[in-house]
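This document starts with one chain, in the form predicted alone, laid out as structure tokens.
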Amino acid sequence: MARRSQFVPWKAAGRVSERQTDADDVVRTTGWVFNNETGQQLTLASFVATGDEEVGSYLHTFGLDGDDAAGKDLVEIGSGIGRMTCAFTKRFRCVTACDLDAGFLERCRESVARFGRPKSLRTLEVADGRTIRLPDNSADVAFSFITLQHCRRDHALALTTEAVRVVRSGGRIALNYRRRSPIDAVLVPVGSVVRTVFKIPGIGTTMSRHRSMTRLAWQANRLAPHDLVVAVGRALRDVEVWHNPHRAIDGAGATTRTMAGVNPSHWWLVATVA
């Protein structure tokens, strides 16, 4: 754990989720899963509904919702407690939900049991933060949203390489990253400090109940399209970089496309595996 400081807030949040009565209680009491809100009016159903809407939008925009999707296998990198996983299980033959914390995966299984299609779900713990224990060419789609920015840079690059490895030739990847912005001059150093505070016994558990502290702790890297083209570009074709229309980006030779729903601080790598 000492060598993997970025895991500390993830594990603390996972332990908090394990101690709650059920996934509804996680949503009500931990603001990091629900728009920084807490309260008895919140439910797992409404939490999952936001994922249903976003999954439909992204799959359609990226061309991943074809009629043959029901016969395909998807790997989700960073499932959390299953906000998007439920929707994936209703659209794909098999969904492998990956996360580095077993507590999140336990709640993910609960979420899918209630609001998805459990027979389509597999879960996989990414214990080392960088390796997906699946065979080569074993999936048709790899998808990740608001996860790779929370990993150490080398782990994010390793998981990107893993996503390409597990997808069959002709399959697709849709991976989300956070780009650099002026606020990072403050945000990234503060995130490092918060991760250090998370290590203090008892403090991490309390901090993990609050979205602001957890999100700060999870701000671990910023990657540009060039970084990914260097890492995996030769293994891909039809590479697209999707970004917010109000903020230009250097696509590093890839086709750039815009989508209003993309956070201005984020971008997507969408491509076919060669």
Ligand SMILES: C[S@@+](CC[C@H](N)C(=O)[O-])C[C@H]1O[C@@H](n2cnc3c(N)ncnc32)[C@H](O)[C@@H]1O
The other form holds:
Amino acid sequence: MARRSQFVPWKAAGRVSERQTDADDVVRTTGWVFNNETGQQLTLASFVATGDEEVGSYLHTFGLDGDDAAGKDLVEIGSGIGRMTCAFTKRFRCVTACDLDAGFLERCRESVARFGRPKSLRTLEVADGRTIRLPDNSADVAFSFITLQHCRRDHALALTTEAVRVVRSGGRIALNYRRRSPIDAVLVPVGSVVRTVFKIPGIGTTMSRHRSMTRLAWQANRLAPHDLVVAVGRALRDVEVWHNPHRAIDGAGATTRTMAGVNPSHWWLVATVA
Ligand SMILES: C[S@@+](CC[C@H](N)C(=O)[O-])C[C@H]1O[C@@H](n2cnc3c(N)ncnc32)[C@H](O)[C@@H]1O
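Now show me the form predicted together with the named molecule, since the one above was the form predicted alone.
Full complex below, order starting with the chain above.
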């Protein structure tokens, strides 16, 4: 497969994570890939604890933590090394953790083996960055956090369509996106240049150890509620757009709701599949 530039920073980070002895080392040395922190004091346990807390908070806020969750199947798009996946496996019957990078999925299995419920976990490589190889109507919930902003725009839209396709009628989606901010006038074009530099053999791996370079390379797309309503709105009902209370958003006809914990640059599409 052609080396797509938006894959390169993640694939380089995945190779770095594969070379660490275990997931504790991944968190100590490349934790910033997910939560911007590194340091010898860090552990996989503390990393997963941040995911446990966020999963509890988002599921509760979005009404996805009912007593019936134990009989439901969840698809997580962009699981990384399983920071949130561990918590999902303890709550849902079956969790399909999907990621672009097979190395991250290997670490995800390790994380869930230590801190989650491995018998509930399946992993699925999103080899082309846009297709979730699951049957139609095969899950009850699709969830994605800090991932769809890191894909090419058409891939983020394709993955959203895939989330709606794999969720059964009456099931729910909770998908996180990044919106446009004034600083994007610089960040987005610089990110594109940095991704190109990442493609130079040998340089990507070195660059992927530098947080600032990798964070620039991630800046792949910005989407507004209007973009998603156009793309998948007709397949959804009870559409909600969740955002930070200090930053208003045009919900494109959806119900807008606020949650203090939402990053001011992010928003969530929460809806029922029609
Ligand atoms: C910032 S991490 C977030 C991981 C996890 N959701 C969390 O909050 O800890 C983003 C993840 O998305 C994955 N990713 C990026 N582009 C993707 C794509 N097109 N399809 C699937 N996964 C993708 C990356 O490999 C990475 O593991």
